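Just one chain follows, in the form predicted on its own, and it is written as structure tokens.
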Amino acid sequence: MGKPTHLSEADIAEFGRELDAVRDEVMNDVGERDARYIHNILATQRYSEVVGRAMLMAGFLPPAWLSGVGLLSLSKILENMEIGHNVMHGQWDWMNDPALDSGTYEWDNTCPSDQWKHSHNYVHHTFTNIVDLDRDLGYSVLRMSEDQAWEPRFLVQPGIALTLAAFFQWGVALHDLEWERIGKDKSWSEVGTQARGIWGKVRNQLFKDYVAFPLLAGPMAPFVISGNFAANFNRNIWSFMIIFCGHFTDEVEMFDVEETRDEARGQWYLRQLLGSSNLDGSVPFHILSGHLSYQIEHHLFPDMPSHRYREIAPRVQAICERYGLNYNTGPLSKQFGGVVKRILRMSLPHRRKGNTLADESSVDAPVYAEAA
């Protein structure tokens, strides 16, 4: 669809006031059913947790180790994607949970929450698909954008994705070291810090899977071994695919720094909008992605209890189209199909939209800063 050009100044702040609203709706009336969902949550992983690592255990016999994966699977997934993240972002402060604080939350993942907290609640959802701001862009490690530079080493790209995918927890632990900062503004004293601090968290996760529970196992080490493995690469794979499909659909649009200079509430509700991207499914696919199959919502209000995101869709998706703007949502399988081809596309150069090879100082600059 494009960059929106048909609104004006009032239109993206009358915009942004609906946006408010809906926030402040939602906002003033959290309360208990709010905290039972979270503690009905909270009790499925930790039941999850318990029996896939004792039915692991009897791994020997393949339908207890296939039921131990699936469950310690789910497990992973519930803690990182509708916990963890969601906790992180301050969604559950309100409740004066000490399990539930933002502050003091710890996950299961080799990254650090303090180092995840600054790149991505910080970093990521202040400058959402800003060239060379959002480092989320790709990871540092892909081409996702017209407006990055292209070199020769983003031809192998495809690759470089399926392995990030295959160990996506240990590329969001390096992320935040910014290794192209070393040197320049970025010391390395500082890097020191974060990588003790990102072993420290390393040698916890690692022990805990592949040392401790394995010798709680005894004989059958070697099963709860792989179980674990196999959980934290069904864990991988699944947050790439739901995250990249939020971030990185066909239909996203990027930004460069100038158009978001001086950026007012309404322009940043609109740029969210049009850098986030919905998936289409069930209740309990929604509450497997953590709620980020609608990023749309999530990136407008991070720090809303994110069961409320399906409350609110609709209500979102109507004043979008009242406005003229693209309410990007999909099924996975067109989401992550978009995904995949802007990945082969930005692996070569000069690659746009269409399959038109041109170059990019031919293609007309964005005016999307002169109609906000």
Given for the second form:
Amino acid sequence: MGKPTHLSEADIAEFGRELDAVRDEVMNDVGERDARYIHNILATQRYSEVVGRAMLMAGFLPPAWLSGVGLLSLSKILENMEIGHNVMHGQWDWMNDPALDSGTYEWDNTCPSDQWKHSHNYVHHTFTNIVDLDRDLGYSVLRMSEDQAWEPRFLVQPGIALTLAAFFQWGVALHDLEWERIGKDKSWSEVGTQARGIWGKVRNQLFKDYVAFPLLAGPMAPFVISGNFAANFNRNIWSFMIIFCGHFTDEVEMFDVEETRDEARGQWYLRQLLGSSNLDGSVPFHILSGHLSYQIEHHLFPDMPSHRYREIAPRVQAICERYGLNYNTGPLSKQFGGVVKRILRMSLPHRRKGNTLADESSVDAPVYAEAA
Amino acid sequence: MKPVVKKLLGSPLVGALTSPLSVDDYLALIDRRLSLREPRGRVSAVARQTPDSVTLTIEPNDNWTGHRPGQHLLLGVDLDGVRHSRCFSIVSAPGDPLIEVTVKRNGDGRVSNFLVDHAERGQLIYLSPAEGDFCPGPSVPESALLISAGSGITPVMGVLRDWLARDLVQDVVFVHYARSATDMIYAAELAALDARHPGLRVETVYTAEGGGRIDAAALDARVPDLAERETWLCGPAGFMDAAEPLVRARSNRPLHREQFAATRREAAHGEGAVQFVKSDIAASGENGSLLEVAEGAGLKPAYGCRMGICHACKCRVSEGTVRDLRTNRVRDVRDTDLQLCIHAAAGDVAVEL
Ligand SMILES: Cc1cc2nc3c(=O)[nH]c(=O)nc-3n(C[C@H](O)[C@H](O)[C@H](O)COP(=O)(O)OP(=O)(O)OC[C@H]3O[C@@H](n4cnc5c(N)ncnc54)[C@H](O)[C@@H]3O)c2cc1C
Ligand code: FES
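The structure above corresponds to the form predicted on its own; please give the structure of the form predicted in complex with its partner chain next.
Below is the entire complex, every chain and molecule, led by the chain shown above.
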């Protein structure tokens, strides 16, 4: 597992400098074009929500209900993936627009943005794919790496994964409570404060989607309730798929704490690269994924305006090629297939013997081993 | 927006329907000037009195709560995708429903150059509430001296317009210093007012056309009865530094001043190391205010007045020891929002930029 051996420390430092240069070039160039992009996304998200909710009010007509669900799903997906997630990363802070400020933006998700920024921006983006540190590795309910000890509960993890997919935003909401720490180095009062934050978000979303809009709809309430439920469900499934494809595909690497101690910038980049995987697809697909289809670029440069990932991806890929590093990408079907395989495989008490590469020939075979 | 519509949109129910976004986020689909709380406006007229200035008339939305004469506000414009806010004095009288400002080109400054060259009707402008104490109260003295230089004419003009609108001008002398006749904003308006109002005497000095800079002799000649006058003064820092002692030496009556730029402070440098946490950059704290240190390190923090009045440069300091450049007071802070332009490092400081 872990980092490649064919690169010297100087190589890795140079690799880091090349990536820094890409980053600097883009960050010095952000401006009008980027502002126009995000304003178009914001307008699309809001129009599709308004029209979608209006159509659900005529939901007794099946075509209206279906298009209502489609538009509202689109809106909810855009809001969480391309807007909320990216705004909270500070991708649009340079605009000085209070409505797009990472410090204050609140997204349409049962997870409060401050808790998200801790569990995601800090814990996950800093300790990406380090076993025992990155709490996104299986979200403490799934076993996603051989290096996580097997327990009998993992036998049912395919079922748990399905449930998590259906209720993904609720899993995200509870994630930062860090239940494994409660009563140890995390006090109940801290948990209580967090729980109150979550309850505030839960209450607002439930009230909006299942009380207020149904009330407005009068006799159409059942169609509005079912439509809103369907849109939330669709978003859960979609974000689960995209996010799991980001770090749990077949070829993705996991790391242990030891090998990541005192990482220099280049080594950090290297881990982000090897711990992430991309999805190929069309421009609309990338936008709907919040450009997390460019998970590699996102993990290298989390605060770069997302649509720029599309532009720099060929350059990042070329740099990786020159250094003989695996740039893990593929269509959704292939990558998600790898995720499913991993979930199934890890549910069984398979454990790598020793730490030699030979033993993992079928699993996690890193491409750089050949390139070396 | 009609009050009843605004009340409805501001109700908790509509708030719940838009949560966690705001009603403003949806109003923006119709018109970005619309907002439940934020003052915003549109440019309704553009006039260019001189080659290097532009006079904007701005129609504010109903969140604008008005102003007192001589106050200023922050005008925000989006340039190349970035919101920039700068201070400008309000020239229009408080009774006027429209806001008038005149912007003079300031070197190669971003906002002033953009507005002078490209401002046009219909442009969206973000506003702040009016601020400032140039005119502490509504009363008008029996005799007054208004004295300004360059673009410093704007707040003084605002004060004069208010008095005229309320018909309270009894004995006002207005001395204005401009580089040349072609450079002078509000020249035509002042000349007309001078001719029409017996209680108003306007003296214009063109410094580049032999008028001479302000000095004791000239002031005594132009305003022999200065001792009885209450004074309003505004102009560039150098002009203020020269004019203020002259006026104070001649009159004990109140002197009101409005300043466009900070006077050069003695020790604008800091000490210690500044860590910019988000961008992971370290810099020496020696080179000026935290704002200047950040800019020197290649960061682009937001700013407005650069002198501690607009709060545009406010930024969270996670911890450190800072010196307030206005008072020289040193203090330890932790997780505090500070105005970067008027604080320097007085030890190690971690700034969330
Ligand atoms: C209370 C108050 C009221 C005011 N009222 C008015 C008014 O009514 N009318 C008016 O015209 N002005 C007024 N001003 C002044 C006005 O706010 C400034 O002129 C304005 O900030 C100019 O903004 P800018 O973006 O054009 O310049 P900025 O970009 O902020 O630059 C300001 C100055 O610094 C220089 N500069 C910029 N960047 C650098 C750099 N990297 N290195 C060195 N120098 C640099 C510029 O050339 C310029 O001279 C007022 C100011 C205050 C505080
Ligand atoms: S820039 Fe105005 S307070 Fe600092």
